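Only one chain is shown below, in structure tokens, and it's the form predicted on its own.
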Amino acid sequence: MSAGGHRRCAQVLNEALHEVFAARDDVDLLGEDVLDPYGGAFKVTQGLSDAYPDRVLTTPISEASLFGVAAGMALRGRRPILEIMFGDFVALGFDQIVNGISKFREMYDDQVTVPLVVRTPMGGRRGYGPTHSQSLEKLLLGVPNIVVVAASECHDLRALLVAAVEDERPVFLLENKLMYGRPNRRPEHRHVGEFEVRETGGPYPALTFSATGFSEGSATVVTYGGMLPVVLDAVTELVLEHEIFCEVVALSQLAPPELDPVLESVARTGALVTAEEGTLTGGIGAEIAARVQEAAWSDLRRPVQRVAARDGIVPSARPLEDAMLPSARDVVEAVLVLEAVRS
């Protein structure tokens, strides 16, 4: 057991994982280097291939070729689980994703679905360089009939992974590499810490924190995934440091996008921050803003501000993967600069 109680996170994908195939005959694991003792390169698959050894397949470095026999597995009623090893892959597999996957189902009118699960371990902060520290889930936000998913360590992991193998569409889930090892921290008698939590309902839910009760915030700040503990390291140092209390939304389901909770936070507060690991031109902070704006422009009192990676690659050496990532501080002078233009 982890500190607190809590399980890992990488334990906790695992172990739904076995229920899920204990309670299904109908799903498939693909991966490379899936297979026991080894278990995936982030240990979540341990277990599986010793227990289900027909229904855990062990596949060749092709990232292609994986996504087009997922996809055909699925259309013939099978509901495969797809571990790509690291995020940044999935671009090879994209002619299968936009031309295909995203769209059997509207060129059969209907007639098939594509219920199949991608999960990859997306961001940096490890120092494994520019080509296995990226977050690319933008690059998924604009292919239509896809539902993307961003894992959190406040999030119920095991609902997450169950919905999305249940889901008909094709889902793909994105779990931060950091988050694997650290306590999966569920709200307990709707808290986290000192932040009270609304949690709303749905497969995909977002996580609404706030550490005044909800009755008043300067900002709204909008984060996802390996994002939302810096998030939340942030919004408590405005409070201890600055006596500024910020509401945090932590999504789950980025595409198709779920904004109610933003925009019902953004009507208190008046202020927004976006704040995501991936690079900030094009990114989903950009989206979100977008959105917030055609939505509800008449509660917004001051200018959106968007936190992101620095637009180039990852470097390999920490410094300066550190500098170029964005970082709780970031996140602080973005507030800031809210409260500047308030007073």
Given for the second form:
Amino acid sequence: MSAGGHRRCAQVLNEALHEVFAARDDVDLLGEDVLDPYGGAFKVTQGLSDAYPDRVLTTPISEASLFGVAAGMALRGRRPILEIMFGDFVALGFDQIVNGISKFREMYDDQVTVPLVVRTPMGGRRGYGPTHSQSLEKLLLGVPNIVVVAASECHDLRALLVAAVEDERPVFLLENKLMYGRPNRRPEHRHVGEFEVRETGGPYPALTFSATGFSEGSATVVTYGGMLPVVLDAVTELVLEHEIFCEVVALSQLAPPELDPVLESVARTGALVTAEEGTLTGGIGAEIAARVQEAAWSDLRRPVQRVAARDGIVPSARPLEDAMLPSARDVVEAVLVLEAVRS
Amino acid sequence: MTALATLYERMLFVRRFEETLLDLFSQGKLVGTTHTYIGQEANGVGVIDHLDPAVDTIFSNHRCHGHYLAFTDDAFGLLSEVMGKATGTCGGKGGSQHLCRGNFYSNGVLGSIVPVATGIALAEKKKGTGAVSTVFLGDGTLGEGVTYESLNMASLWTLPVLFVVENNHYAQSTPVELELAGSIRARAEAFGVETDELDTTDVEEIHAAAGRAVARIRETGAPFWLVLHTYRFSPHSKGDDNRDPAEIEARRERDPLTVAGARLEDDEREAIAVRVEQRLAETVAAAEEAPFAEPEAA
Ligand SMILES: Cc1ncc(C[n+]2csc(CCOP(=O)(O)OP(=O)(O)O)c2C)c(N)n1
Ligand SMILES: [Mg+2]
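Rather than the form predicted on its own that you just supplied, could I have the structure of the form predicted in complex with its partner chain?
Full assembly next; the chain just shown is listed first.
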């Protein structure tokens, strides 16, 4: 169950689901293979259908329609949680996402809301291959009027899920396959390990990590989701091997973009690296880089560096997947490039 | 049973409303697009008379004006919406194909609305409201795969969905023979869904069949697939029509207004026409006077 005193992320999410089901009887959960005893492909819904048989619906394999079904339910006063087994399959729902879910409220002149939650795991590093390993959040980022939230192992996963269910807007709660099995290392006494952590307010907070009490920092690395542990490894290596100190900002709200914590950190460090697991082009790093240079040009001493996956498929074989996805080494090198530019 | 004169008056109002829209378009008073319901009025009027706007819901498609008027009777909201006025049903944000008022919704992406209507039925079933969720789709929309995913779920979960297929024999410019294989009716039968199929423009026949369909849904809670073969006299949208004029002319013999009107007394028909013209004139005048939608001050 626990790992170093922390419960695993999948379990925390599971308990949060039980909590919201107990708290509100207008919440339903739909998805493939979500019934007990199976409890979902990643076991996040375990025990839920036994406890709430009328509110957990196992569905046909019809993602393109399921997004619409959830939208219809939300239009009529339910608060559906749609579990999509792999983030890759969000692709089947794009018509509903772009032309329905995200539009109904504004195009119907605020006469309706669409309070639904889509939960889905993104991410690779498990050898699942090209169609079960992607990080597709950048495709959602350009869709106005939805909220895209990336859970990380250091976030309060319970709070993120509860906030998503309470939100009147459509929320995409992006989980991560590797995260599920890892301990939910929430800050304790404002610390995660050696790092001091500051947390912003609001339903989907950002966490800012510093190993120097926010006093010394050569660069800010902004990241989210499954990339957070990779980035924390990288900044630890930078301290140990190069005596370079970085701040790390772990966003949870990717859209609408909320970059105040990034700007605050960059004001201290003067340099920015973005790190995401999705492919580089048109990615979240590009959006953040554009916004940070607009708002904080004078704070930036050096050009923004982006770390991301190579533009291509996520291969299955381990060495090929490792080469394609961004690694701690890539983050270290991006910071070292900044240092080289400085010196 | 709603009086034939009432059904006729509703159909005539839809007809004249749509003709007026085409008129306003040619005068440049409307922007965007419209898909008129001219020729298909008996379907919307006949079916929707069985729905209770306070309880039941409709998700309609691009050709939604007839459905909207039959369900909401809100001609001013619709006309001002199409005119881009602030008084429109969606404040001018939606335009012709994106309407919302009360329990009525429409959207312009073909097929997209079918799963949403299915989800609405699921919600209403969970809430125990007894609502019927009606969705209108055309022959061309049967090419969209989500239609069949929805049929599967509606049947599997016993959801109160009324699928109304209006086969007007064309999808935009494409005749049905070039877009549709097999049987429209058997599509639903394969999912274990009850069906009915009519090839008529007689509003009384459609009204009776729709009454049976809605009663079945209310009784069983299960979906129903109602196929209505029909025809549109007007272009797909505004001026786009390459059908053989002789074909259209031949169909005019079965104009639903002629069919129903023949069963009314002349003076009754004339009185209805006067009322319809007067109401329409008032609606147009009010909508023309209404303020245009403006962006909110920053
Ligand atoms: C997904 C999608 N593809 C194409 C269109 C463009 N379009 C609008 S109406 C139409 C024809 C629809 O035919 P049908 O379903 O038979 O309805 P009808 O217009 O005959 O009432 C087309 C192709 C669209 N709105 N949505
Ligand atoms: Mg058609």
